[in-house]
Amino acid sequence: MRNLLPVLTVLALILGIWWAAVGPMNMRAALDIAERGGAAVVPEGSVARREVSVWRLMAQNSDHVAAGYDLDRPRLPTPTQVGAELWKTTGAMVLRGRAFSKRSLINHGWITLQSTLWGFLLGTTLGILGAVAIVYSRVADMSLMPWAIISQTVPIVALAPMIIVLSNQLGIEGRGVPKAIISAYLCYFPVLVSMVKGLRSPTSSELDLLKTYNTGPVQSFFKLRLPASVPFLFTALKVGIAAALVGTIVGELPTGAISGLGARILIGDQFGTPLAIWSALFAAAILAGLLVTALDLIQRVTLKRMGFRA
């Protein structure tokens, strides 16, 4: 309960701010609809209302404020609207036996998840191998690490189209490979940095102790450096899996795909359906939460078996 209460408090605060923001965000649209329906609005005409602050509009048209909380296509939907849309495209689909239909977010989430896991596996592998090279090679440390840092300064929204175009030229489009590469690009850096720190975490006295036992670099790696790096690795994996999911969603945006959470967001934007966008965003957040929770459970079990304190 000590951990749950702060979380619920922050959640309630977020929902309160969200509810309070709905009225101002949707006020102009609500007044436009009311005016087209023949209701009295002050001032008249959408052009005239653009020159008036939203707070003044709410004060002068207080009887229309409630309409902003019930728009079909709101600029900012209410939490209940998003929840209803999320249920309609997930739980309701499951109850009707259509969990993997084209309109189900479960289906879109599964498509995004596949590329995310492939990218996560690729990025994690590259990060671990790069960390080992940096720790055991001064040349790699001086050459690889600066390039790894520089690579993170390139905006992913600029890099994603180039990766997709290059993949298409190589004839590997439509296989999820471009999305996996983009996902791995965001994932490998936190793994690389954390593993370098983890592999270097053993003290000089611990390393000297192994030398007295006449252990070689390979034995030193598996007996000391690798076990010491496990807590650092799991911390990086939880950051990396969330970054990999973001990379996959970004990779789905410029491809014109019709499946995946990123494609769902793009289609919602093109057709002017904010509820579709918000429900897909929340589905992505829930998916990220489940992945991080799964890694956290694996971490607890692994560290307990290795003898680390909880």
Contents of the next structure:
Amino acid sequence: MRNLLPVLTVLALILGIWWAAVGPMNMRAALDIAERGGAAVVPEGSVARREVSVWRLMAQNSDHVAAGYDLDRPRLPTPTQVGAELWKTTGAMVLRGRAFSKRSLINHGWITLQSTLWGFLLGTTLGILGAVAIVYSRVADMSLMPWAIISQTVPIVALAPMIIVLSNQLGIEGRGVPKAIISAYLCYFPVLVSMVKGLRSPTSSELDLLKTYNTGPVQSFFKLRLPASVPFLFTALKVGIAAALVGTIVGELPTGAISGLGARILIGDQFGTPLAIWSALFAAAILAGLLVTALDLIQRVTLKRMGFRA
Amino acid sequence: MTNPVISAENLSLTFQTNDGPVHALKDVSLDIQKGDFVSFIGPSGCGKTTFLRVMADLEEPTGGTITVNGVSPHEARLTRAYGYVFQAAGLYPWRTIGGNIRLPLEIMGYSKADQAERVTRVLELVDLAGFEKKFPWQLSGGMQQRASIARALAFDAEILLMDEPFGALDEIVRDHLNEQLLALWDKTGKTIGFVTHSIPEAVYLSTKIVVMSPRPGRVTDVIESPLPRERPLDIRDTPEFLEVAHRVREGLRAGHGDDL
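Now the other one: the form predicted together with the partner chain, given that the block above is the form predicted alone.
So here's everything in the complex, that chain up top.
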């Protein structure tokens, strides 16, 4: 845990900047509400205030700056507001025994997690199989690799609605399958690239050694190439799972989705509830953090067991 | 005399490179008898490693003929006729020392009981008993190289090909390993091909020293060692030893021609 201190320092810095930004970001809204409530505000009227810089408004109405930190619909919520909203939609609901109600982020997170894991499974499988094909076949190397690279230049946001419409057209019920496909689409690439590198990592003398034993291709794969690629695989899996989560959330954004963290973000935007957006965003970040951490632990245990030097 | 284990006749190998052809080997002829300890010595680029790799079917000659155990190197490789020790130990880091030695045995389909028995035996042979469960990074460079020799000894190959196995080790470790290698050779009766660029090492170990020279790689001298099979380390101070060493040095110098 020797990197705990630097991590916490950066976190504190981010929270500090965030906190400081809340005042100016919410100043105009706070003044509008205060004026409606009958308080004296300089200058009067929100139209007139548009001409004045936020800094001057803050200087001239210093009494009302604090109100910006306690708005119902803030432009930028404070960390504590986001924290409270997160708690309200997760822990508090668990305590009331409604962990999987429609307003609970645990429910939405679970839906997103399922698609992410399916997409991750599909994406890594495709990535590994593709890498094996590329390493063992010159034809695949020359034909597959360029397309794999091109596939990543297509913006996923443009592709996601098409995948949803197409899978709907093919008679696939619900969002689960298209979401997993979109997520796999983002996830397979890092796995493919890393696995190609990993499977090619054995040195020529390591390969020559197997040749002197007259080793067949199947045994060469399982005794040398595959174990040699494991460290590369884990690095790829950590990038891949994060990409899979992003893919799933993008898959939940197109209109019509009602469940999943992506849908919460979209709905929060449409109904003007920034707190819902922010808490869904943080739920997604926490989910990604947990997934990457879990993979990191599996990586450490596996590599240690395999004898790789820590 | 019986048929030689390895027999090369007018062997040539030319690599095609961007800078034109490189004659790694040119008209090399040599017979190696069963039980010989043959050293190949010469400056870098003289083709000694290439020659060894041709014997092992890791390179293809472009001219001449070579037989290993009376057949082509390719057929010899398919029958797993030799064990090869590389310059770097090349132990797989995810396998324990025992696991690394077991690698050829697994590939060649030895039974589990036989594998265990052989691992124990060769580890004792190279003085590494008790290190079976250790991972390569837990061993010193000299110990790793010994483990890689054990790996080459684990299966029943009559020929042992070694490409500068002690090149990266310090003098003291090298002396010790040379002594052990001789004892091992005596015990197992294997035919050994050994690439080196150290004159004392070549003279100390070999029954036959093949002096090679570069551009194009060819054999300039073959010295049958007059030294007895039994060789304590201090044999290196005897006049016979120094005489052979002198002849090797002469051969190396002659091979260089006008280069120096």
